[in-house]
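What follows is a single chain, given as structure tokens, in the form predicted on its own.
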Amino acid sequence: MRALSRLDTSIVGRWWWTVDRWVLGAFLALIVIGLVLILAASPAVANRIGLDQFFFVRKQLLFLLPSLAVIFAVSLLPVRGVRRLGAVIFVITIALMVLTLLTGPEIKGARRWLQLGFFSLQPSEFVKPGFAIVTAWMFAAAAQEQHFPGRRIAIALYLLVAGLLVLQPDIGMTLVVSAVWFAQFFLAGLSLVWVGAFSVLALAGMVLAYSLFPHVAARVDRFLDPSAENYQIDRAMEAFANGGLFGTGPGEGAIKRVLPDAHTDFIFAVAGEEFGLFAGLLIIALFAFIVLRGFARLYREEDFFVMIAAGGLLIQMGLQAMINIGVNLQLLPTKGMTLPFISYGGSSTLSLSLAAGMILALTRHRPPGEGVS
């Protein structure tokens, strides 16, 4: 086509030739394969609780056109306006995390919801990403400018965060953004003393949280005893087991129907089911393909904020995927996280697209010395 002709100087045409075509059909191919998912395992979650069989589906779509809308128009963005975006987000997203603190409804024991009308948004889900770009600037002007406290600022930044993560109370949340700003900390330059300190301060937290929180308690102690009875992973591991290699196809699971959280938490469970252990190691595949391939293109990067930001946003959504799936699979405590692209969730499914943007725009191809600055 004409339009995409390395000769054309467009917006959308420069974006075409630097974009990095294959993470972007790999962000894709998940968008699909979650679709066809939430339609094989949504409907018998709709008919158990008196909803329409395709409710699900309908949300879902309605959330897909604005979530690759957003993919497209945050990866055309240059790095600056990544940053300036991710500064938005971030200070917008605390905001509505102290009302949701304040005014948000108890749903089993948390509050981390505002209803917005006919939209329930989870505000936390929103600001991972823009955590991610705040604390990689802070970072970047810490090694650019030698007093600037930028180090400070992001500790600073990053107990805010963990506490109101906390007092909703979202552990697990907690535990992911606390894993990614270390991992940029660490790609920061963090000295070993300090990675051995951060990590025991890390391990007491993990004992704080087993010790305060009875829930967390009670996920921990079922998954160290064997014996103990684990409703939903008992019924996943089901699942896999009666889908084998190729699976039971399409439609013709039966643990969806029992299953509670088939259509989000548990929805690996269900690909297992119906398509078998190869269609579980292509999703795992694609995600590993997306993490590695950034981390790749961010190895000859000159720009230090490129790196830790781009570089968080990749650790933070593999981490996710990884945290998910080896629940469904038994290898870790339950926790309610959903599989990036792939679990029905709009707040999940927008933030994550929020993600997917930054990590296209800032890998993109730029000419030498074209940065923030």
Given for the second form:
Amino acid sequence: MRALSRLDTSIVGRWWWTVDRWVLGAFLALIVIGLVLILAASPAVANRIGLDQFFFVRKQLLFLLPSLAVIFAVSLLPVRGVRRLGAVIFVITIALMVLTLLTGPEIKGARRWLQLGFFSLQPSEFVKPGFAIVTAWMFAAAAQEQHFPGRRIAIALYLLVAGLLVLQPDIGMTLVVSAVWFAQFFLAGLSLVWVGAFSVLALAGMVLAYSLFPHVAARVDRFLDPSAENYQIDRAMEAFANGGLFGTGPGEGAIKRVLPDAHTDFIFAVAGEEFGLFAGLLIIALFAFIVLRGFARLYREEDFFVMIAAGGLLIQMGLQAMINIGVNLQLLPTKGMTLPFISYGGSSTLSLSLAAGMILALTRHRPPGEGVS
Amino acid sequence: MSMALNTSSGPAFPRHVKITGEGKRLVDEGRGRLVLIAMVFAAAFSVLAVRLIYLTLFPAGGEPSIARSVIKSGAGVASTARAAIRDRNGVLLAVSLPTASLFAKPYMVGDAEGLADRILRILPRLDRERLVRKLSSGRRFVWIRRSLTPEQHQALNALGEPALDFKIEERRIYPQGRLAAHLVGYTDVDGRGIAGIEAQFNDVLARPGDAGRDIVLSLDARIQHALRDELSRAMAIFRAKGAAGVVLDVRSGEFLALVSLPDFDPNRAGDFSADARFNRATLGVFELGSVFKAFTAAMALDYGVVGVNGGYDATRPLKISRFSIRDEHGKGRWLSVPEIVIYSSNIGAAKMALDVGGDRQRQFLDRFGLTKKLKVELPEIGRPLLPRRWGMTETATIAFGHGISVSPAQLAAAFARVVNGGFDLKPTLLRRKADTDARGERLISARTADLMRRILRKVVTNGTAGFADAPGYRVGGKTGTADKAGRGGYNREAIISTFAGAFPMDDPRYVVLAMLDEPRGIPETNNLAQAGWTAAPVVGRVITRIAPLLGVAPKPADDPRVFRALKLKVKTKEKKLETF
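Mind giving me the form predicted in complex with its partner chain, seeing as the form predicted on its own was just shown?
The next block holds the full complex; its first chain is the one shown before.
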């Protein structure tokens, strides 16, 4: 990239020298790993459900260019632009989620999807980055202007989003959104008394979810009871053992032929089997790198909005990765959560590209005063 | 990124900007909290990494189990495969295997003759002319050969001809061939069960799912083999048209063997005649003759119309309306109840039944399951043929097994109810748990059952079925030789020979039944084809072969316990009470 001189003042030139190229590289690495793994895992799944064997690969490739474009375009935005984009996305996705509840088809007992011609959209995937930005905006505004009821608005918006998610119902997504929102509130200076109070509330919420939703209860029970047969998890455990240090080799794995969600929720197990321990560690390391390096950059951040917004987005991405990998490693109860950038899924990939673009945009080196706080 | 950036458009800026007031305090506090969250994340990712290493290096159970799991869950092609059928010990009787079928895409074929020759070198039995015609048809798809062997598949693949391709299809294989053909049944070309267990449990077998859904039969392949072997030998020796055989556990109700001959190879069921595919053991109903005297005696003893020392005069034929019932080789004297069974007296049996009466006879046979279809897990079950009118004549003839037709399996089940202590029994073709006692309510008194056991043993030691004995195994049973009903009455040349046996008679565990359809006498049997000469020896030989497999130990005839259990004083002279 010698072509871009430090003296280049074009938009792209400035972007190149100010963006966090290491994190950008990590994102791109995850996308490439994701493609390889979908190529490995999805033909077996497609075969089993009677689709063309490269059906999922082709669909994922279809989303690749838009995703890369989104990462690049969004990361070009100034802080103010990110904030505007986040707000717009938030408003649109809330409207779409309401629409989904009213008109969406019921798939596996939940209304999460909107049928949009050739592909189905999951609006709740997109609400996550939008909501993180709007929450950060409200907290930052509350800190700056004495009489602006930013915190109250943030709480009200949270109740709205959580309510819509529970109605679908999507308990896992509710959990992630709640955790991210709470972490942002924490970053924004929530007093420790309230931290304690919210923790109790969160615990109560989880107990409530356990008692209200039978599928949640069943999954948790099965996780807590070591003697219970958990088919998917047992197979995933065998996958890691079978893979060993270097894996069985691409395409040689057996797990993908028996796990229904090998190309989405259990793609990490496929990685463990076909590419081995080191590939698994590499994936964990990439996520840890993105989150921790992002945090390190935020540590030197002076802009309060940027700190909360980027912090929220990083926590969201890190949490999602952790939950997915945790389920694969039998550290958490089964939860349909995608592994960012690696699992198959259009909505998820696009939404995460949006989040990644925002993270890159917010963590770019800026002259002072170019923030919004 | 610690260095300050210098762009041409702006001045170098300091890395920390002093901002004051509430915002500054919050940012500073936020930094602290950022570090806290980062630490949580670092710890969590470390836990994930450690857990991944642990799972990879120290798998649960310590053995590589993926292969087993893939088999268990039926991965790949096998995942949709029809489930297997096994015998009680796990021997495969039916299994689905993926086989490759060759098809061509003629529109891609350039040199049809050349390609045909190359194919013919591997599949020499194909017709060259037809093959060339197929290959030059220009169509998009044409079958060349279904179900290739792995060698042929590989050789054809090695031709590297793009116009040839394979479709992996599932093929139903019956590794035991004819062994239990009628019982296991077979499938049509689309893999749907259309006979036997394959049809009966088609839904279960076809349902895709996890392993462990194989159908496990009560059948024991070793016992099935012994029975089939002896029956086919007897069939050949006596030039019989057909044969059927049953081995039944009298306590668990499990059929251990069920043979019908002639049989067929279910791997190519279509090549066989309807007669070969006909299940004589369960679908065929026959007049099985004197075996019924066992039921008649049990009935008369149980209703108390005659005692074990009582008897009937059998000196003269019994005349009922225009029929005359006579004994084949009659003793020409008074016979006690045991003697009527032992020497198989039609006159005695008929008189006993007439004393009991037609209604009670019908109820009795009903209780023993001889008037309704046998309830067992097969689609091919024959309905018994009963007389339209159950009058005196019918009562008398049914007493010795004429005028009623039942299937051999049904007769075996009824016989088991006599020798198992007199209890009802629900027979099955599916394996039950070991040592299951499936006996139900009592059908005849313990005393009657005990007497019948002793009487049936005497049939072998002193009566018509001497050839059924298997030294040491205490065989008992009853012969039956029935003239086949044909056009215009009974045909004396065409007979059905049956022996229903059980062993060991001091504590009966198994019923063994053999039936020969139209056996013909040979010089060694004095040209006789009676059951005692033809069917009884089959049962004796089968028992000699299967008793060791079933864990029945031989015991010497003078074993005091066996002796006590089988002792029976048979009266040969009528006690003249009126002389007192």
